[in-house]
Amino acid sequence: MKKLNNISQIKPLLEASVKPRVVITTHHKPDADALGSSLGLWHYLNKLGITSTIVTPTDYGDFLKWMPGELEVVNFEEFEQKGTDLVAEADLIFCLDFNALKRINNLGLLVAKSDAKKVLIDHHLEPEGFEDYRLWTTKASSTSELIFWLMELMGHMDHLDEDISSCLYAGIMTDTASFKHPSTTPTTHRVAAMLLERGAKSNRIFEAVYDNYSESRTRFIGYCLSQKLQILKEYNTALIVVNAEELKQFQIITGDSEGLVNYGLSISGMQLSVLIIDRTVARKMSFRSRDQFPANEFARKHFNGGGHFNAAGGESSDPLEMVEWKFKEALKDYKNLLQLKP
């Protein structure tokens, strides 16, 4: 049976005299929307007198560490026992920006076993259905936009301050690629305007996210574009394949490959851009597409992945060369969808 949004039912839990113990978690290698929505919710709950802790499955990029409250985040990989205890003691667990417990790695096993009520707030396709309460729609630009909607639904817009607004604006800005993705709606712009009115500084947030990378990362991007970029003209596809040795050569750390896949779509005529990176434990893939090419379907069918229609990810345990070959073979079945519209 299809679950319906029932998020309004958590209001009594949030406003109870005895406050719940809350854990907030989000997906593996959090991006700006994952961390921004988590911190926005964390600040909001603080305003309600609710003590909560954000537990991320892994670390995240340094370009996100400007966000207010970031120092309070618990990295489960680094503090496994602390994270385990927090989940075990929680009454309420908010699951943000992911649709399946496998997206939070080993933390997912703990969440699944927990007696706490689970709240899903997400905008990805086909949620798994592990939650007790949900605020879910693919019509939202981002999970950060959904946290704004949550505050509206709860009647708590008076709590929207500069810290919450800054975190949520960062998430919306990045998940819409600076408001250029089709997911950007009039409502998205209205939400962004309200966040600016409540104190978010768009120029500072943009600079903190996009103009805050290391020299090695900048050289790595240049190397990938000059030496690793393949243009598969028959399929209007741009492909970059990076091996483990190249990651080591440029001292690449978490977050340094963020946005690299988007460069391919900036080339005239490209309908699909793909990044394949050898992360040693697995080969990770990012897909970005235009128009009618179903990036999520392609990722799910061929590379154990999924995501949004035009933005998805996948992975493989095969050797890097085999993954590249399989990708190019799989493209043959999608040639018609990759042709330019007249």
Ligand code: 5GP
Contents of the next structure:
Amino acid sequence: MKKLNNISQIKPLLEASVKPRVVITTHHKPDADALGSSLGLWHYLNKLGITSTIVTPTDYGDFLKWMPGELEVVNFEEFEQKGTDLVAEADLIFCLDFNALKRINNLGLLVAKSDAKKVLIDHHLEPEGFEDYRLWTTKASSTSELIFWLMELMGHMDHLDEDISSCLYAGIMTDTASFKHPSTTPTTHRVAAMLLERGAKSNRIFEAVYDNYSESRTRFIGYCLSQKLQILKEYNTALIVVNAEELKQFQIITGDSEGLVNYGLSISGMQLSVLIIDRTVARKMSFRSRDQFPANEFARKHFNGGGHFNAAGGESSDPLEMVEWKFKEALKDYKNLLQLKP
Ligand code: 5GP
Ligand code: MN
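Output the structure of the form predicted together with this ligand; the preceding block shows the form predicted on its own.
Okay, now the whole complex, with that chain kicking things off.
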């Protein structure tokens, strides 16, 4: 049975005289929405006199390190004991921008074991339901937009300041691909407008996120587009496969491959764009599709992944060549869905 949004029930917990110990966590390799929503909530809780700690399962890209409060984030990979203790001692754990505990790696086991009440705030399809309280809808552009709604629901809009607004604006901007995806609603624009009114600087945030890459990352993108792009014409699909040697050659670090998969979809007629990267632990895949191709279903069925209808991800422990082969095999069943509409 689908759970109902019952997040208003946490109001007494937030307003109690004995403040809860709070952990905020988000999915591995956090993007701007994951980190922006977490920091937005962190600042908001501070305003309520509640001390919280953000524990991320992994590190994240340098393009997020301008966010106010970022220095306080605890990376579980780096500070495992501290993260373990924080989760064990928490009364309340906010789980932001993910729908299944496996998305937070080993931290998921600790969260599942913890006696803390769990609060899910998310916009991904089909949450698995580990939480006690939820604010969930796929109609929100981003989790950052949901943090805004939370503040509104709690009657705390007076707390919305420049720091919170900047973090939330970054999350909305990136999850909507700068207000371009169909998830961008009139409400998204109204929320963004309010964030600008409260101090978010849209041009500065855009520059900090998108115009802040290293020279080698830019050359890497050029290399992938000129040397590595495969066009599978029969399937209207663009594919880029990057091996470990190439990642090393261009000194690719976390966050550098962000956005690369979108280029394939910018080619006229392409219905699907796929990026396969040979990361140390696993082969990581990104899927972006147009129209009727269910990227999340494809990722779930074939590559242990998920996500949104037109933007999803997955991974595999197979060697890179095998993953590429399996992907091309899997594609054969989707030929009809990948044809251009007349
Ligand atoms: P990206 O390609 O940018 O890593 O991810 C695109 C979307 O797919 C995001 O909404 C992300 O949450 C989701 N996603 C990415 N990787 C995975 C994965 O391994 N499992 C699941 N369930 N979702 C993923
Ligand atoms: Mn998101």
